[in-house]
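Next comes just one chain, in structure tokens: the form predicted on its own.
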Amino acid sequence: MRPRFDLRHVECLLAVAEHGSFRRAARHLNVAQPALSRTVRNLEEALGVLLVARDRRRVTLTPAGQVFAEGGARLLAEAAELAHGTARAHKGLLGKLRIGYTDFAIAGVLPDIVNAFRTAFPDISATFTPSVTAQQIEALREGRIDAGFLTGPLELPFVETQEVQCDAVVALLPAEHPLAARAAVSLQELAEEPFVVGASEHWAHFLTHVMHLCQVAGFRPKVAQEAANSEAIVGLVAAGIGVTLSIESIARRPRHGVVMRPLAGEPYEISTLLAWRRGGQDPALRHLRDVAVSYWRDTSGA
């Protein structure tokens, strides 16, 4: 049965129960006593039960009235909590975010940004999904994630971005490789080397950078093996399968059997971006963007 009463009815009955008098309850609620009496009577008619036992000395609740009062008190408390939570969500202090991230982001700034965000906004819950840049773009397009940490550059009409990380591209070599003794490696020296790269169907965005660098150096990399993620790529390099190009954030993580060497010449840098749908109004997302911007400014000097 759908109830035919509202929170005002509940509030009135609870006031009558607390004060034991329509007169005192009306004074407490700052309403006229006849109006209060009509409200309680309307509630009884809506429920089809007698809630209040009236006599000359005191007003008491019937057994049905006691049950209603107990439930009504919980209802008012839940309504107050609902209103409070709604106001906090409006301010971006409460909410949920779905966030995608790349290997590059989790190896770099993402943990620090998330820690700062959770400290500032502990009641915003976030779920994180590892996915490559192309997958995050589609997830943003379809509304399956609210934000993504992905590899730049990115210029799409439905997406806005903020740079949060900038890495130089470096060479990763097996520890026993002849070039491992060098302080830096030129790309031309890798022209005849077998390469380990990310699987082309998923790593297209980063591979565009790799192919561009190699093309400028005058060669096309000889791909010996593809792998699903950065950890697997580095593992295959350690196994001596080939060399690879990666970023500093990945290369800084210690891995036995692998050495990182900067590329000779002017550094080639790749950005990690925080991306979200253009025009997004979610205040929780706005707070995440603010934290990311603040972190970038503090760490980059921008």
The other form holds:
Number of protein chains: 2
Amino acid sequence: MRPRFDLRHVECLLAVAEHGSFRRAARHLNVAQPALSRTVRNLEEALGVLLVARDRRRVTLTPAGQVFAEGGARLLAEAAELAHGTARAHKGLLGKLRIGYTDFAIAGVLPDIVNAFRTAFPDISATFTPSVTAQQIEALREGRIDAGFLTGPLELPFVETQEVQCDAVVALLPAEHPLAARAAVSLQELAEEPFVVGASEHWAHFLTHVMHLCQVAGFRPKVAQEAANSEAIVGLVAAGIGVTLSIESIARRPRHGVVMRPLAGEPYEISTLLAWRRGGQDPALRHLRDVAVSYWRDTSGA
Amino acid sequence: MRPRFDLRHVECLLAVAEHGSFRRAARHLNVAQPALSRTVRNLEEALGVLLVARDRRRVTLTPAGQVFAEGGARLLAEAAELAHGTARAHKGLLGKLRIGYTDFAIAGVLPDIVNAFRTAFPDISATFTPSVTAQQIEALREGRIDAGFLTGPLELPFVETQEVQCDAVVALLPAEHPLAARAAVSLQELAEEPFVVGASEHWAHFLTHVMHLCQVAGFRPKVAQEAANSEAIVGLVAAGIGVTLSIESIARRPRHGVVMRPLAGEPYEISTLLAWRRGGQDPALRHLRDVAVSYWRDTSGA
DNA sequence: GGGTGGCGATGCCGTCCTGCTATCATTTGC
DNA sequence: GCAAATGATAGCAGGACGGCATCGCCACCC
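Counterpart to the form predicted on its own, namely the form predicted in complex with the DNA:
And the full complex, kicking off with our chain again.
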């Protein structure tokens, strides 16, 4: 049941209704009067309803014409708004973004970036999904998310990235651990310690960093316990199950029973990236990237 | 700021979005593929926004295209609903009526008629304005109301009428009045009584009847007090100020301190009419008239 | 690996819609 | 009673839209 009339017809009828005269309405619409007469006539035939009562002296709307005029005005307004909204979407001022994020990101810069983004682009509605780096990469590839805050490094043919956060790896120890008395600890000192780590099937990205660090230090960590997320890992450390390696952003959040100690020697840094599909044209996404870039420029410069 | 696109464009874009392919969409729309391609292209040019991402292999909507498609679907639905509503208005199933009514009507059949009308035509919104007969005639002439329930008789070149109610004129007396003991009273017996009547500037129609009755009975009533409406008149009678003539529909509503007595002799009847402008084409109004006619047929027959 | 089928874009042509000018019938207002 | 204004009608021209044939491209398949 598609409509048999067009917005042009609606405009013409509204003009006639407003001016109460075909001629004046035609002048106002910058068309000749006969054209307007015929257009209104066509509209009436399309609807099968007489809309205008032509009294030879005065033109008024029939009751059905009034109903149509009211609805038509609404229709026109919404059409104009639609055009406007589409233009705004084109400029990236309006839209939807699906964004993934890791524990590391949410503990770090993500809130600040999102705040800045929402302030600058209030009409872009973003939905956030917590998920680890590997899952975000998959979701990016399959188009289930538009962007992800995830753990670097990342070199893939179909994604582009922008660094947004840089954390030194630090040691987290139970508060009563002997090494907690030290200002800093070296990795070698942790060689024999039981480790709490993320579950390997999901935690792969950061685990790679941890394994690499330990290997350089000459040992292979003894895994005492696996956990599902950063919150759980820190909790298990607080419980005295073992030690762990984490990043500053996580460790800065004070937690009873856990102390953070920097690693001695050259700091090893973990970057958190904003990632999106390469070549993506979504203007809203570009704006998110721009906000991330300028945020990174401001904070890394300071 | 009028929209530069038409509903036809919207339909085409929605079809492309739905089928994910120009060719399939074209088949579904019963047009050739090149025509569809150009229509979508024209729409994009009209909006100045790319809506469809042509990947050579797969056709998807750009973010702006998704915004437009969502709004466009709403727009089309409302356009269809508008056409439907206009057709309903044409058939008189939808519309607005402005209706005047007198005290006599609201005390009598008006509630029943309006109930039947609202049940039969729930989408016709009626607004009711209380007003005396003379004002309703003026409002009818000037088009401020579409119909009026008023006191007959009425013979005017520009109105048509339908009788809806027929009341005998009765006497209303203070309860402690000597004549209240009688089963019926004759007009002559009221010749010397003080009368409470409606204010003459507005009450002219019914007053004419009263004066006529009294004149036939051979006297001219002594007006003790004027009042603004039936409620006030009955109240003043209850207060013992005087007697009055009224109609059964008013008098049937029991009121402390007032008694109703029929007039002796041949009953004098007052008709209440539904009146509307002659030649009016409003289908909603016709339905109101039809309801009134059938109501009158049912009640006057019974 | 070349053939084949499906896709969207483009060019060309016919048709219908739309708009304009000129004119008419009717009404209004002086 | 005439002039001005209004809506309807007729005839004509331009443009938009749709259809057909075709092109270039890509994926799939034997």
